[in-house]
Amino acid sequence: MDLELTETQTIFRDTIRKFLEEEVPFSRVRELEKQQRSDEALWATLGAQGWLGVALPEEADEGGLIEAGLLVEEVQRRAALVPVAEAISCAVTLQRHGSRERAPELVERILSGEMTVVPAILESVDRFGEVAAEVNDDGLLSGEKFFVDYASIATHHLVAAQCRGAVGLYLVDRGQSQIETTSTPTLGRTPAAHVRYQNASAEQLCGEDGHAFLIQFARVLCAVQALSCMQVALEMSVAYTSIREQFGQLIGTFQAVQHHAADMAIDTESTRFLVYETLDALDRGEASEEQVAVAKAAASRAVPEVVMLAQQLHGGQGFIEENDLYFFTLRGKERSLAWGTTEECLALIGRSVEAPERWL
């Protein structure tokens, strides 16, 4: 793929990170980390302004994964406290293997804002394909699913549950009594929590076909994210070493320094290449599972590397939170793990080593 911007593409990018610069400061952030809650009027605008729908545009020319990538990725430019990612990847999966009755209806809710719909989909085992929570022929969900991000802000959860052995996607109003939902810090201070369904009424909406595709896209749009963390943090560094002068000298003249900045730059170009080159075979509904894998793997292993060599340049600065570079080493560290870890990347990619490559 061309990875250079349509002008279309620019100007939303450009538009939305104007935008958040604006209406986002750090200082809000850090205020609601401390109150552990999520930034509800960010939110409602991104939803009134109609941002949530650029992946699924009216007309097949304006906009789609990879201009939901780009929303994703400036989000996270300013360590926003919102489920852009969780709503986009659940209204896309529902869009495209959703039930014909009741998906349109949904998608339309969920990008305007009015419905808050997040993912959840991981169990105590900790494997994504690993599914024990199970609806009964009633219609009732019972189980436990870990770290569901937003959960506690969310107006309804997509849950992946089996029903007489069959995998599906579930969605669930949150409001139910049947539904407890208990903090989980994380590493990254994003809210997320572990909830407990005993009995909650549930309405079936993807089969196991939703459940994979939620769980590809779900993780593409996460090494976005540490994609942002790593363009941020090597803007940061250059900049700081563009002043800061150590033995008469400005240290970004120095070459280890160079080298150091070089080395990220490297990382975070092929890391944006692997990931919106995915992005965009999912969109064509070409990207398999070892695709995306390759993809977050490289931005697992590439985000830690890259945001602690921003932590050395910046020496003592790095490490107080009065800077920002910690809302990005924090994060990033959190989106690592996220989705599938470095390790577990791999062990899907090497299924498919022995397998014979078509080269024509």
Second form
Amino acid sequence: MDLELTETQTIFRDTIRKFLEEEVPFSRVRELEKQQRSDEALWATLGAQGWLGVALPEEADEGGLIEAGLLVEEVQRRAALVPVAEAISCAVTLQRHGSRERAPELVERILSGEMTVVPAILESVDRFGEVAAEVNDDGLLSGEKFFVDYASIATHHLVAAQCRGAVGLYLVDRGQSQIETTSTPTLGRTPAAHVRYQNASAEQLCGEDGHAFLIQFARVLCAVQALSCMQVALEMSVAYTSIREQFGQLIGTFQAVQHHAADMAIDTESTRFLVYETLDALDRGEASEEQVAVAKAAASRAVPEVVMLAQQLHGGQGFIEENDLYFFTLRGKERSLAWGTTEECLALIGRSVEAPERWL
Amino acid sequence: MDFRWEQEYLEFRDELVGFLRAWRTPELLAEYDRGEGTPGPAMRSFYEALDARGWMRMCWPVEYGGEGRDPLYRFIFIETMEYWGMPYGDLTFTSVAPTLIAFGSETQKKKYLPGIFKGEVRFALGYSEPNAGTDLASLRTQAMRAGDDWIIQGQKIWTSLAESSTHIWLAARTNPDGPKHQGISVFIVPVDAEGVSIRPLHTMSGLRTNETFYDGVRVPAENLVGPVDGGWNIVMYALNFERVGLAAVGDLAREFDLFVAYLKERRPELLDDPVTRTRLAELKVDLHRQRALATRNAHAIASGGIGIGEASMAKVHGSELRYRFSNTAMDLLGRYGALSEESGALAPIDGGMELTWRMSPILRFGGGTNEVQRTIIATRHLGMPR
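Could you output the structure for the form predicted together with the partner chain, given that the previous block was the form predicted on its own?
What follows is the whole complex; the chain from before opens it.
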């Protein structure tokens, strides 16, 4: 057991952090948010420079998911508007569960940024188990998908649909006229959309196992994004209360303030352990659906508490949009709902609560 | 990053569990459960069997009878013993022993350590005084030099287990003039020394604690631990290790498992209710959070630090979870939740939930109040201004 990042992982994290800090000023993210656009320039750079695939082994069923998590965490730290988590979850799903003939080429094109593929899973009922979208005998897909993150900038969607009752993942080229995308602005101010497919050409790439894996993996990456928001909110709160004076002293010396920060740290650090532990297990194919749900429930429940305490400690300073805190407050809550809410994950854990648990 | 326990730890855990299954007899549990701490025949033979395997001393240096194994073995040992509710010397083992190894003289280590792992030497902790609780550094019990000896005069409170202990691990003031943190020393005081008296205090948890009085108690110079006036660091070190035990997830995990098993067997209609399941799921997530914090703390210690922030986080979360868990369990059980062990078969899990609830305050205020812990996390871990 080694709870620290390896030297290579540390270098990887530090390098991507430095790169993003230089590349993505928050002012740019603000501007893009106003225009309801994603960061296409950054997305092109990430692909061209090989950041997306740098840690993923080319042809293996194991390795690289911790690094994928680190990348997603760092991108979230800059509130960057790029579909890194979405593209990586599709690429890794294809790598591990995609058709042998097609997957290697597609994975390479996704990781190089040539194709932008995002998952389209949920429908109006907002339940992961329910897939009504259908592929007919001619291979044409019809149905509606909701909450598709970065739907409008993606070149392709990886759509959950059923064909004669069997659920699978289908690659759909967004360039077709049979696809209608309607933007659905959200709290997190990241681009999401409602998509309608009407006899769109679709190519099956995965079966039920790929569909299940994609949900599990994307769920953990989403927990990483929530964790990232908590981490930044905590760091910003410590920094701010260490310079802000009231009553002639730094407010960070007040116990009431310190104790809020301590609670934020407890939430953040325990969540960090559970989330990366789950990524590690998922990487080896050892994570149960329940373990993933525990990690996501932990993150989903903690993130609103932490960001709201950060808001409290910042007072009016954190409430204005000149301050960067709102990115993490709003995105954090958005991520707590995405890929399985607290309630959904708790229900999943509750269903098998009698199953023996390994506590050590 | 690799979150898997290496095979050798898992093998040790399995071996220990196998051993405990054989030794966990009703006689032993009854003896241990009386809570008085003095080993009877069942506990004595259990300690002997433990000692034969060397598990209580395995992490100690070879020269003191140990095997020099890394502290993660101790973590697994404590967690497993806590899960199965078996005796292992409690604070004497988790707190005093590692502190003696770090600060004790050669003579002290040779004299006390073997007795600790045989269960023969048992310490009660003499820190708090009526006017020095959370503000421990204000303690006033005095130790004055008298030739080669020290004479101790004063009073301690919350000296739990003093009635069944052989020694008191006592913090006393040796310099009344300097800064208060720099005038404290630690002494080993035999409970049967002349001038030591014990007055019981009864708590709502059913456990007894004590006031202890020291009236001209004479101890030899060799009973001083570490340097004169250097006791504050020793006490802080010991308290930090104390939190390792307080932060364990083991016994809470066992209670959770017992509670779910009880519902399954005796109250299936409750377990069928999705609201019950959601509540249980919330607790399970929190137990995993505690497992995470306890494991991080063990690793901080194993990598050579004493993990101040990690220990405090685990202590705060674990003690508050203990309350939350028992409170939720009792709410789910309704009035049955309040039935105590004396109610017999009607009491769920032998009244375990109401007992845990009654016990929960001590873990929040004891071992350094959670308020002090949060301040430690903020200043020493997060680096907030003081």
